[in-house]
Amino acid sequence: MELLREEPHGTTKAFYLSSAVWMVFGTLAGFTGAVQLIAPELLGNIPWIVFGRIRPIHTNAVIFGFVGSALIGSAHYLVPTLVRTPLYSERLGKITVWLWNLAVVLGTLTLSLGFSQNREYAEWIWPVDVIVMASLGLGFYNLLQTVKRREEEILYVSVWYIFGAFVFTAFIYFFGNAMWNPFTGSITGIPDGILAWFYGHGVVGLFLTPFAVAIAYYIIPITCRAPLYSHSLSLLGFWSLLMIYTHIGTHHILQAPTPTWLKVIAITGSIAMLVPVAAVLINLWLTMRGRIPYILGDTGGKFVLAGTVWYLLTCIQGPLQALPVVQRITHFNNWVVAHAHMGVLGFSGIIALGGIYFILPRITGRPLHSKFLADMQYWLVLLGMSGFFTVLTAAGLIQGHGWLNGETVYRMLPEIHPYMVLRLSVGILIVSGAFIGLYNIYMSLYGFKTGRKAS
């Protein structure tokens, strides 16, 4: 079959491709979704596209489909790379990319249609669940196979961090949709909105990130030309990922009746968590000591090196916010919003696409398509993430002072509104760089036929 044909890379070029459509897909949804917080009644109510149902197509089209297709797709040309030993099987890895991608289109169309379960960031009904299961199950045998017959007898951290993410994020899936109840995908009472919140915080932690920083530790060391500052320090900051952050999503419900002793281990948890990026920050950022303009020159370091940025800013306000004193102001509201966008967006999402413009090459055995081009999306979604941030914190930081001193949250909408404009005019920048980076990497895979040269 033409789907399943073996060819070299083939797997991660599949998932590239599918990464790029999926974050057209995913901004154009969040865009459709910043227009109805402006004007409500603009689309005429469409029902496969009001609020309630657009949010969390662009969430789970972002999350899984962006980001995650061009994670795992990194992934599959990490581990045969670095222990030096082709890919164990490009078909499956094929038949992995087509699940993936099935489940994504499934769970959008189920969505729109008004089938969800109650779960932020997993409102993908239970067939949807069973076919990501079957993908990551795939993803992970087919690598696992690959690393058995490595040639490479050192597995350096990035490998590590890829079968770390595979095992974190099918445990979490797993739990976090409650696949055992196929009918609600939840238990019942207290117990359920933990059960939530362990997967809600877990799928940017324990997918997104370890995926993330495996791209990282990887990228950084071969654009700067030096070896990487320690191992040891990169082995912390794993053990201490995997040890901390599988207990601190209860800091979403502080507000909720859940048990004081769960509440504690949350907080000091989320403020434990500096001991985890701190490793991994200083030490990427000391290998890249002196080296920057190395990291600048090449496309997709500058990706990463951006993403880096982001991560120390995501948790340093992550600890912070899961402090009482301060979701007193920030709960609830679009600091949360903008939290979130810089966890998945700025920085996993930066660093994907980093990933990206780093292997394309080395994949297809020629440079990019545009160089300037790929410039263009990074500025486009650096200058749109950095506008996210800023717009979504002012609005939170009124909304959530606002309702402090006793207004009432219809009486707070005019005063953010003005912000939810300049948020639909920052998601243009955003938008344009997916579809710029469509362009891009399509022509880096297919556009050469007459074998010319790339700017």
Ligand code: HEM
Contents of the next structure:
Amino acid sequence: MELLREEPHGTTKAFYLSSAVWMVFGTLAGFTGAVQLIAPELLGNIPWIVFGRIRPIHTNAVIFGFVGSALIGSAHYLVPTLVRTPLYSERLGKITVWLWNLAVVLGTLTLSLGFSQNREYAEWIWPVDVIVMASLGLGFYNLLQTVKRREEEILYVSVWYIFGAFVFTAFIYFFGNAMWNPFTGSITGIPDGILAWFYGHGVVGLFLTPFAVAIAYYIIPITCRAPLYSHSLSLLGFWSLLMIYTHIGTHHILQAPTPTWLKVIAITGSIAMLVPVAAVLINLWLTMRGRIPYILGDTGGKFVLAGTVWYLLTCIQGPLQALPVVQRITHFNNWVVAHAHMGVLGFSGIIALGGIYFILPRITGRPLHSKFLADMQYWLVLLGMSGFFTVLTAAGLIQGHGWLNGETVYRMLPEIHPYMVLRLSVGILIVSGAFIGLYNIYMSLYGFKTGRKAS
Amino acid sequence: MAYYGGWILLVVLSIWAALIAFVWAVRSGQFSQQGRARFLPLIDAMPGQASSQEPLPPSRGGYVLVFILGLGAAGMLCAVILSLYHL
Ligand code: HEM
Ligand code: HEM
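Let me have the form predicted together with ligand HEM next, following on from the form predicted alone.
Shown next: the complete complex, the earlier chain at its head.
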């Protein structure tokens, strides 16, 4: 069957193309949501794109469709390369890709029809959850079989992070979506809030983060032509991530009547997160010491370096905003939306793109279709992200400050209106970057067939 | 209270999964040869890729990243100042 055709690195290629398509779709959905936050009536209340539906369509499409596909695609290249053994089954890999895409398509369609589990990042309904689990399971099995047949005995830290990501994600996805309750996808009361945020933070911290870190650990040494500063330190980072990240989800609901002991664990754990984060960043930066120009000279490396900068900011901001005294200003407003875009786009999304641009020439055996277009996408996304950060952070601080001064929510809305307009304008940069990326990635994969010469 | 059962199961399963992986890693020597492990990705350098002997190419892109760091620091400082102001 053509869809399951076996070809070298076919799985990675298909995941990359999917990622590029979902980036276009997902950013357009975000753009639609941003329009509604400025002019709620402009789109005339079309039911399947009202804000309550387009928002989760956006978040799930970018998290699972865009960033998730690129990261899992890279994992299917990194593991075989690092253990010096071909992927166990390209056919199984292709099934993994199609199931993953089927989940994102069905998730999007059902959300737009109004079917939702109503918990953040867990909105997709049960049948879609089953497909996600199946895809994760197949990906895990395929890579595990590859590792079992490995030529290289020692597993490089990226391989640890990738397997960690698969196992953590399957765990949190199953429990977080309360998959044993197919009709609601939830339990009840405050325990459900706790479970939902155990999952919600797991999605970013145990799905996106380990995959993205795995890619950074792989690409940075190659682009700066130096061995990793310390492999032991990197393993320490991995095990401490496993120990700490898993139980800090309650920092999302510190303002809710959750048990105090759990809040204490969540807050102290959030601060302790500086350990695994520092282990990664210090290790990478010592590896690249004095060699940053090499990295900036490489298209993929440049994206990864920028991703580590956003990682640093996100993870200094994270522990800070987990402190109740700071959260009184930052909670429930656009500050958190800025943090979310920093983490999901600035850190994991930009590293995901870096992985694509670094690995594509290696799996096609040809240079990128256009290095210029990739550079252009880099600048558009970086500028867009910096703009998002500035605008949304400012809007969030205005909201938080106003509310604490006793202003009501609706009276603050005119105050943040200009910022919402600015966010929409800046968003155009990111949407344009997504279109350029899709064109470039498609042409890098298939352009030669249509007779175009690669640059 | 009914949810405790599920949560305890989750905790026990996760701890077991982590322990099994850790014990396997110790037994199969994953924590040995750490010096060699540092070099593992380098085998994938593209043929024709310049060697580390070459002079560093000039680049100004790094300044933009430093600027972003400054921007982030300023944003966080504002939040801290406002939260102290409202104490
Ligand atoms: C690929 C790039 C993007 C990623 C990874 C991304 C990710 C996210 C995430 C994780 C959230 C949830 C925020 C939260 O709950 O705190 C979100 C919300 C949102 N995003 Fe994006 N986003 C991207 C691009 C865009 C673009 C280009 C726009 C349009 C200008 C946009 C507009 C929005 C809007 C309007 C929300 C809802 C905010 C709210 O509820 O107040 N996003 N995005
Ligand atoms: C040291 C690590 C981190 C800590 C301690 C941390 C802490 C937090 C806290 C406390 C919140 C809730 C804020 C509130 O509602 O008032 C939050 C929200 C969020 N974080 Fe982080 N964060 C960290 C890293 C990351 C990373 C790496 C990502 C992305 C890959 C990320 C993505 C998000 C998202 C998407 C939200 C918004 C959730 C929502 O919709 O409300 N965070 N983070």
